[in-house]
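First, one chain by itself: the form predicted on its own, in structure tokens.
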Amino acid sequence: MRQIIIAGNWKMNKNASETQEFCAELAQYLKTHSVKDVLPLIAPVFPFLAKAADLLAKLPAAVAAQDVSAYESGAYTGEVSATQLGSIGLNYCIIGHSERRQYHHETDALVRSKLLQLREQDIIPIVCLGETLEQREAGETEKVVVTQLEGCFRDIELKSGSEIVIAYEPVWAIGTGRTATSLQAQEVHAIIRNWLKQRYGVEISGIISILYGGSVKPDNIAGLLRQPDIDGGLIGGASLKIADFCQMIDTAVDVAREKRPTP
């Protein structure tokens, strides 16, 4: 069975000093509870990024930067390179996320730079995907993930399948309080992976976790990881308190327990 995601994305929220406190009180909740089969996960703002990780540390839990340069190092102001996160430890980052894609008109091949870059620094790369309000009325959604795909695939060869994740995000679910069904999301990872079988192979596809983003909440996420195709959640609004987040934590423990194969 693949282990469950719970991947809280802050996007620009938090300062410091909520950031210690943050990870310090999940900190003590990893150090009290279970967490088999889980992952729980944090991507904070570039600044406090080595805090968080330093008071994780030794923790079942990770942390993610939310971008990162399709460059390794020279003059681009502002930029962080895959090999000054790899130095802080990081083992995961966020790329392509929609908002990237919108307000940097990022595109697949961009997003496929930062992948080589990561992969580089051996970071597995949290690759989002998903299409607009208006491409799924027109019933493209198919054929915008299945495009994004190839894009940011192209010529990427895998050896386990454990050195990538996909989040399947529908951009006119993020921040606007709708949510896919948990129909609707299993729908689209259902093709996500049969891409993905097509592409490497029945045994790595089966391996890949794939995460649904979209105003995901403790009150829906148990649907949402029940179903067969979906492995955690890339979580904005909703994990920014730490109740909540650790909440949602719990629940995928209940449905990782649930989906364990008997012995």
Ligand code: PGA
Second form
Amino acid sequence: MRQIIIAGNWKMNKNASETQEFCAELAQYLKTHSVKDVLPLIAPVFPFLAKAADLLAKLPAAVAAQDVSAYESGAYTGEVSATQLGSIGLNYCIIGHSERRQYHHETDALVRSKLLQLREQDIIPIVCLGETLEQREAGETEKVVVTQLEGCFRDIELKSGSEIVIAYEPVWAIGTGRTATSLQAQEVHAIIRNWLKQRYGVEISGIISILYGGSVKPDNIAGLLRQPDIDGGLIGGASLKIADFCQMIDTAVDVAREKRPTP
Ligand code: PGA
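Next up, the form predicted in complex with the named molecule in place of the form predicted on its own?
To see the whole picture, the full complex is given below, headed by that same chain.
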């Protein structure tokens, strides 16, 4: 059974004290609740990553960066390298988010370079992909997603399925309040799983977590997580309030219990 990841992508939200307050409350929640088979994860902005990692140290939760440089080190003003993220003990990093693709013109080739940098540091990339509304309406969803997979994973070999995480995020569902239905999401997750199976084999593809992102909230998360190929959520807006975030973790714990094979 795959672990369910409940990932909060905070984007450019929360200042230092808000980050501290959220992490302290999350730590308190984790000390008093079992999260068996669920990994809560938050992705604050760069300046507060180390503090967040400190506050959640030794708890069953992870901290991720929202991006990383495609370069190793040197004269790249404003960039943060995978080595630097590794030096504060981070284990995860989001790459290829549609907002980076849209506003910073990131291509699959660039996402692949970032993935290579992260792998050097044993940081697990959460590789985001997904189609725009125009592409969906033109019936191109599968073609777009497969092209993104081929570009991001070109010549990348995996030894195990736990080396990467994929997040399917239809661009039309991000921040719009318009969620893909559970079945629409499952359909694309199955396409992704199938591509992974052909590329990496049954064993590895069976272990890779594929998250869904796009207007996930407490009242729609259960239906999404119950789908066979949806292994968690990459959640923007609804991850910013601690109560909502913890409620979604609770739901994930319930769904993990349902999904657990009976001995
Ligand atoms: P949203 O964002 O949950 O606010 O739609 C998701 C994301 O962009 O990762």
